[in-house]
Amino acid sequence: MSTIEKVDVFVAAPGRNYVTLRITTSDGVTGLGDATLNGRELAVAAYLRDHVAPLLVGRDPARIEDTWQYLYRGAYWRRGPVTMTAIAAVDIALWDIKGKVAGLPVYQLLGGRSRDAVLVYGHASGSDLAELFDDIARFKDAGYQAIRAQTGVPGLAGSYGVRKGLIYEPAATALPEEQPWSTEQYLNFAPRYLREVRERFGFDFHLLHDVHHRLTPIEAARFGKEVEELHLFWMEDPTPAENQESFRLIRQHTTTPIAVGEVLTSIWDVQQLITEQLIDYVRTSVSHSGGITHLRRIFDLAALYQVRSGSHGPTDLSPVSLAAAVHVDTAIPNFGIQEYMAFAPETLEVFRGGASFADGMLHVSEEPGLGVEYDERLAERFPYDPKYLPVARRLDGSVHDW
């Protein structure tokens, strides 16, 4: 019988910081993957390598289900971010293995096709309109179907979502910059730069917006009311998630689609928002929420409910995450879209192979297991880089949901 043999954690920056996972079996098969927690990469590094790693090795490789009760129950602390994310990657790379021993892509174990691609959306953003309005020009003429419209508010620095180059990433510096916020210009501006949006480009394509929770859910209610006209495909985190009945005062004041979850991480955390329908999109991740294992049984609870997928895939998730998410999105019966955002061009290097992206979607790799191949010494070339996301702080000074 296989057994697991080695279990290898690897932190690098090719673009960014990513952790990832590798388990080698007896028989020479190797699993990819995904450990990266934006800003406490190290947190779930440590986890896996002085806590994880020595209980895998010796275990069977083909009893995902019992490892990923293993890992969770076993383990008596359960749950939060640095968890889950650990064990994501491990069922992730159980995974891989999996499929490489069958001969078939992952979502092929999963049940087959569901669909022929993945609907994807874009982040299109500008610190100003016309700046935002040649973005999302650009982002139309790649193809993509929808897309996400962030925009810099003025009078205000630290605006949610403003890419800065052509690869958005808010974890920029050694300690967390400090940006001012203000519910009120937000509120004010928001909705009417939607509008513009929409005057410009009209609605032959689907407009996300991103409110990053920032809002109370009154404040979230006002704001949904008023983009109803412009038929958003949904309006991204509105509240913070943490109270899960405080998305019932939202959903009696707005038909805007409500998407939450990409901070949640298990189906404890989203099992009120679904089970009474408090939402229409759950954005939980792969490597997030406990992997395909979790992940999946996460959409089959949502798709008793009419609840619709929407994953987070920003690329503080690796290429390996990516895959792992397309091979789920392609399978199951109740996906929405995916959150897509390309790489840089050293994480490209690093990281090959996986879904591609052509006409507005992303297209699953049709190699066994998740079709990622990693370059471990190329990947030495790039050392880890601390980085944290940015902290908001209000016009006087207290400290607020970024």
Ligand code: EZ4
The other form holds:
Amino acid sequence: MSTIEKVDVFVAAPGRNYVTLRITTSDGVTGLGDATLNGRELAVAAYLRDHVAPLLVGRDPARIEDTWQYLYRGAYWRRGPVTMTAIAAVDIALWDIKGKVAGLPVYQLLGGRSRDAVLVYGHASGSDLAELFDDIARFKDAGYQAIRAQTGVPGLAGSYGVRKGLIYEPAATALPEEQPWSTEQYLNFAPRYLREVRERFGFDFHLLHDVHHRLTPIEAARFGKEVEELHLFWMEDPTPAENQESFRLIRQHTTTPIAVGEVLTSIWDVQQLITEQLIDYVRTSVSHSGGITHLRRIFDLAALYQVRSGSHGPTDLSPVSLAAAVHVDTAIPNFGIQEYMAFAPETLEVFRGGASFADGMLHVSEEPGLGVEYDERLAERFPYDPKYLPVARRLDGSVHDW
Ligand code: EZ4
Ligand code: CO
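After the form predicted on its own, can we look at the form predicted in complex with the ligand?
Let us now look at the entire complex, which starts with that chain.
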């Protein structure tokens, strides 16, 4: 029997910080997992090195479900982003190994193709409307069929979601940057600019918007109602989702579709949202919610309630995560959309292969396993570079959800 022989954890910053897990079997087969948790990278790296690697060595790499249950139940302590990201990395790496051993791409092991390619949305942004319009035009020219639009609120420095260079990077400072927030100003401005986007570019593409947890349920209801006739593909994270029940109030007021889940880590965090049909898209990610095994379980539950997938896919998830997500997206019946941002050139030199972009769609790799290779030597040239996400403060100085 082949066994797990070696478990390596790499922390490097090719373009940005990534934590990468590599499992090697006694037959010399390797599998990759993404263990990146933006702004908390070293916690997951230590969890894997100190508490998971010793448990993996000697195990049968083919027993993916059993290893998942062993790491989840065996920890005794439940859920949480650090644990679930660590379990996810192991799970993704074991699927990669299973695919390589079988000589099949992972999507074939998940039941084969449900679709030819995976619809993605890109992130258009600008510090003002003119810049946002230019950016949307650029995304349309590049073939995107779905575009998320974010712009700065006039008078508020440093709004969520506005790209500075070509690559979007919210974790940009050695200590958390503090950004001002005004719900009143946002609520007065955002529906107006989204309307201008539709007036300028029409309705022949999917328009998305990320509220990024900033509103209360009744404020989110107002927002959803005001943008209803703009036919957004979704409004994302309209209110923080720890209280799943609170989405019922938003639902009662608006038909604007709702997407939630990028900061949530397990099926239990989205159970009520799904089973009570309080959302339309579930955005849990393959690397923060327990890997391919657990994400598939979430999406299967969602399918029973006509909730579709909308996997989180920012650049703070590595190309290993994106590849794994696209294998899942290709296989499941209830796929909705995949978030996609361009990686930095250095990232793509260190992580080679994976999903490829053409005409607004991602195409799954046909290589055995996930189809991604990690260049350990090259990665050493990009040492870890501590960075934090920003913190939001209301105009009275109190902390708000960023
Ligand atoms: O702010 O991944 O929809 N995408 C997002 C992301 C998150 C970052 C945080 O690390 O909301 O841009
Ligand atoms: Co988001």
